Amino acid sequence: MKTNKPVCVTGASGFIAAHIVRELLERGYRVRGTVRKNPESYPFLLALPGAAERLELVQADLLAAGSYDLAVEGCDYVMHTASPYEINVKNPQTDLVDPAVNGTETVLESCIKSGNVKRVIFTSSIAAITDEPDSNKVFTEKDWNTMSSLDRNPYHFSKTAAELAAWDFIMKRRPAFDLVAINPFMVIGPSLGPSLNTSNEIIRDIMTGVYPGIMDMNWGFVDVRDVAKAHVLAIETDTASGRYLCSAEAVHMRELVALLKSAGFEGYALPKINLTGKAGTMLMKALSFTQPKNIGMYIRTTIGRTMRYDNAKIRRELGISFKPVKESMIDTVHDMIKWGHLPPQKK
């Protein structure tokens, strides 16, 4: 262990954060997690091995100044994961950007007040690196998303704005602690709680006929358990610094469908029509205007392009090795069935 003091995890009930809590408890750490409601509302966290002895849940509000003072008091390390993750919202500024940016600044202010914090691990996203694949480019930690806005992929904009705010805070305030950012791609895997995260929801939609055909799209996938491990390694590795693109491998939609079939899930309504050619891409771009605004925008800025990226930095500096995507995908499907998000396969 790196510290005998509690490690603060903001937004502890979230998909990634809950796995961070579990990873920390498994390694023997004390954990102080922040939640929005009464701690008793999160039995799946309180039931984790070691939670009875070493997990404390406290309430905090991203938009309330000083709300995290108690949570970070006496902590050497803070994992800031709390941030809204929604694609379609009514007001991107108030629903996405304000909570993400103001919440980040609120947490960092509390860290300065505490006088004890040594390092903050910030959960960012590939969204802060780019919102548009480029077939001629390999993305790395050096890249920043400069294209998103309140009108174009506002979720990506909120993640970019939040991470920029964090680095700007460090540069201007020069606190005693340093900052490390983890930038995962599509995070899949089993959920510790009953809610369905957005990345797993995309897998569910692919399996239940929401998509009419196989589109020319690819995504980088990473297992939530690996993302949690990366966060903990970022406090246990003294030399960790800067940003870490966190993703196992990129998978095309046709490969994803083939993977699900080979794993025994061919009984679901997987897409069959091949729309990966130029004509199919043009058709899907046209149909994207019939979708909710932000989903349509996401399709138009990603379809027909190939996402490539380099995860060498996180493997080299944090020593992490990633679970195979097929293994993660199988675990994801079984978990969605367990929670009732996906119906059992018809025999």
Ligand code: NAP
Given for the second form:
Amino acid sequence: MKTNKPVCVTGASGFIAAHIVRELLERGYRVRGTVRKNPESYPFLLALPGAAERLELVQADLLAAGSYDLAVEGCDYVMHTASPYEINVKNPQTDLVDPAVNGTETVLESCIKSGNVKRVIFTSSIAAITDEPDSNKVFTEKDWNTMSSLDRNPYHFSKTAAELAAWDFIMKRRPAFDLVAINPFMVIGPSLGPSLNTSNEIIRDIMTGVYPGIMDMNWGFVDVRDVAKAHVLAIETDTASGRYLCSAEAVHMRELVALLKSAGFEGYALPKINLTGKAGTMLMKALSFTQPKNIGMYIRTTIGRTMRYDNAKIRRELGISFKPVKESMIDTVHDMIKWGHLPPQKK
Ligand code: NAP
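Can you now output the form predicted together with this ligand? The one shown was the form predicted alone.
Let's see the whole complex now, leading with the same chain.
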């Protein structure tokens, strides 16, 4: 264990953060999680093993200056995960960019004020690496998303701007702490709380007939339990530094559907029509204009392109090995059924 002081986890109610809290408690750490509502509103966190003795929940908001001062007080390590994860927003500036960027600066400002913090782990995203797969390129931590904007994939823009703001803060302010960024791809897996996360929702949609056919798209998937482990390893590994692209293998939609069928979920409304050829891609690009603006935009910037990336740095430097995507996918489906997000399969 790296510290006897509480580890601060911002946005503890979130899909990823709740698993970070669980992982920290399991390893014997004291945890101080920040939440937006009254702590009693999060019984799933308060019921975690070790929570009664070692979990404290405090209220904080990314949009309120000074809101994290108390939360980080006396902490050696801070995990900043809180940030809105939504694709379909009304106002990208106020709904995404302001909480992501100003919130990051607010949290880092509190860390400077506390005078104690040794390291901040920032939950970034593949979104800060690219919003447009390039079939001729293998993406790594060296790549930055330079294409997103308020009008083009604004969620990606918010994550890029927030991570840049964090590195910029470190460069200009030279605090006593260092920064490590974890950049996960599509995070799936069992949820500790009742909400359906945006990334698991995509799997639910694929299984419930929302997609008309199998499109020429691929995604990198990573199990939420591995993402949580990566955050904790980033404090336990003294030499950890820079960014860590955090994803198991990339899976094409065709393989994903085959995987779900082979796992026994063939009774769901999985897409059947093959739209992976050039004509299918053109059709889907045309149909994307009938979708909500940011969903259509995401489809147009990713369809017909193959995403390839290299996860060697995180495996080598943090010593992480990723759960196979098939195992995570099966756990995700059973978990969505458990929470009532997906109906049980018809016999
Ligand atoms: P999530 O379940 O939606 O969690 C987001 C968290 O941020 C929630 O705790 C939410 O609080 C908090 N939050 C949002 N706006 C806030 C505000 N104004 N003030 C304080 N807290 C606020 O999403 P997640 O998937 O766990 O995402 C966590 C982090 O991982 C985010 O930074 C996201 O960008 C990043 N990430 C996610 C994925 C993925 O596939 N899931 C992939 C890469 C990176 P409430 O519960 O009160 O809303």
